[in-house]
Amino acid sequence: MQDRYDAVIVGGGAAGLSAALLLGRSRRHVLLCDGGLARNACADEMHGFLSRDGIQPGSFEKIARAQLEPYVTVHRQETTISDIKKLPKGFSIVLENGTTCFSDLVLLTTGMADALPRIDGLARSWGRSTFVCPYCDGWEVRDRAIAVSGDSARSGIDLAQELYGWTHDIVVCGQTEITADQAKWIERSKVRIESSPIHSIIDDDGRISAVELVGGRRISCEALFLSVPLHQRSDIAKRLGCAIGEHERIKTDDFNLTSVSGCFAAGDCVTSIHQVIVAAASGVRAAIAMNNELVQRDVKALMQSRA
């Protein structure tokens, strides 16, 4: 006989495990499945989550794991999700080792990833001193040197502007095209601007000295931080036909719910801020909104029978 969860979780980051966490405690029957590595698993810390300000994004995990544990009814799954279709009363799931389920609803908590550019050694100081969040990774380089590297989405400039309160010392590569607002505040702010791109990251096992620009010219630094677009890390959402918006996250409602009945939708792949705190937050108000939901089920189907 093949399992039927009132709610499989897809993805185990803060999202999923805060979801798990109140499905748990509201004794649903939920499978979580977790295919491994997190956006910030490559970070020596994680910051802004209050009371865990500081912890190793692992550390985190494995507490918060460890916190599921009492909760007979919840069930983890180190897997990912081969297939998934939607059927006429909720969905069909089929694990990576060729096994069946069957769930209510279905909650993606599948995140985003970010399309870095090709730059020579950024693998290497990639989560250790190259960043993308002013917010995650700013204070620990206060006051110290920074290059900054925008996208077509947003210019360095604008980055740079944003990340001006903790540090004055900055530099932008790459930026060819500065308008007229953007030559005052850099004159202001003594912000250095560098026409040439960055071609290779000069680093001491992870720890940035300088960036090289093409064409050779050094510029010293202790930190480099990148706009890049962000894309979602699974096609389950669009598999399933759930409405993308803008910069690809997934359409939801209010409740967490995307256009697809019965599928909600939480964390980094809903939203433009991409904190650990709030994508546990965001986790939370799916897990209740789903919560609800079975309720009023089990409420339909308690007079159906009694009738």
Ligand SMILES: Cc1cc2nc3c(=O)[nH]c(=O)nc-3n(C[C@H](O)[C@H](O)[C@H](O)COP(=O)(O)OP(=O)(O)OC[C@H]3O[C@@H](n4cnc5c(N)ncnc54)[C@H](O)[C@@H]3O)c2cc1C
The other form holds:
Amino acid sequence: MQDRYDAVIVGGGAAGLSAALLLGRSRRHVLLCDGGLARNACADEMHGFLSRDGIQPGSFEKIARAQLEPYVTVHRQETTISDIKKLPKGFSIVLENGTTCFSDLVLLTTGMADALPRIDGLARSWGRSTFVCPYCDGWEVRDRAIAVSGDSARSGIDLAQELYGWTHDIVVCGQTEITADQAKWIERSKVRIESSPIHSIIDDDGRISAVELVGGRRISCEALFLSVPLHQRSDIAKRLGCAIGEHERIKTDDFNLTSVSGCFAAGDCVTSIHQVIVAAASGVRAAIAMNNELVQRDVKALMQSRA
Ligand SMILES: Cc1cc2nc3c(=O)[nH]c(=O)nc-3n(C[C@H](O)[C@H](O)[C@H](O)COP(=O)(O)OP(=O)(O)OC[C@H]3O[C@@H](n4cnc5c(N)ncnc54)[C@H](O)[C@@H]3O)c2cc1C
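What would the structure be for the form predicted in complex with this ligand, rather than the form predicted alone?
The complete assembly is shown below, putting the previous chain first.
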């Protein structure tokens, strides 16, 4: 590891890996640090990524990491970045082991974390038969029996209306309030409503066969879709003073620059559409903006140097 980089990337999911590839190809000195698992690491398969539909998330990242190897100016470390401070010029970055390095620019690709509700057995089925995103996993449960549960931001009925394109065999659990319009839709759609929330999941090695409601009633189903609140996986953006917007997203301009000069952000932590391919594209966009800023730095340095 060297002590000065053009850019440090915090987070090695799709957004961070893809930014590292672009910056490596631009011959920039980059440190990419990843401290853990990508958001979909729990899933058996990753869907909807052109040319990689159905790949295991771990295999996808393995390919991406291997493809970074020829780019010798990219250094990768499996470690958490514990702190970043803005300096008059650039940033100081502290790694988990206490090592400090310096960088002109920083890219936050730290992702979002799902605040899962308390349901017995949820951890076993999370990503295997309990899902959050119809676009990611709706096709796999088409025409099957599913249970659905909402949260304060999004009702179970809203989620059921979205999932109705994939299956009509839906039970919404924990739904206590129903508007007149929703009542009409429920009558026509034949979607069933249970007012009791889900207490536990009945599964075999993460494969759901039923959900048990508070009170003991069992609903047979093959999958559960949840709406869950999201929060920033890392508090580094907040500590750096980056403006945070609606739904806890880091605010950026059209070029992925945050409110802190020299600090960019990309991937799930800035967008409302949470898909691997969108995160990867967001990483590329940030990397191009960062390289443009480094080009300006290089032009200025050359102009100020002696002939
Ligand atoms: C159950 C489930 C299934 C999904 N299935 C699909 C699917 O089939 N298809 C699809 O397109 N999308 C799917 N998604 C969405 C997908 O996971 C995200 O859109 C994608 O992972 C976002 O990529 P990212 O790089 O922004 O963040 P992440 O993939 O979450 O990566 C962020 C990385 O940053 C690291 N990090 C955080 N803080 C620090 C720090 N301080 N220092 C160092 N590293 C740090 C984290 O450990 C993590 O590895 C699914 C999501 C869930 C929850």
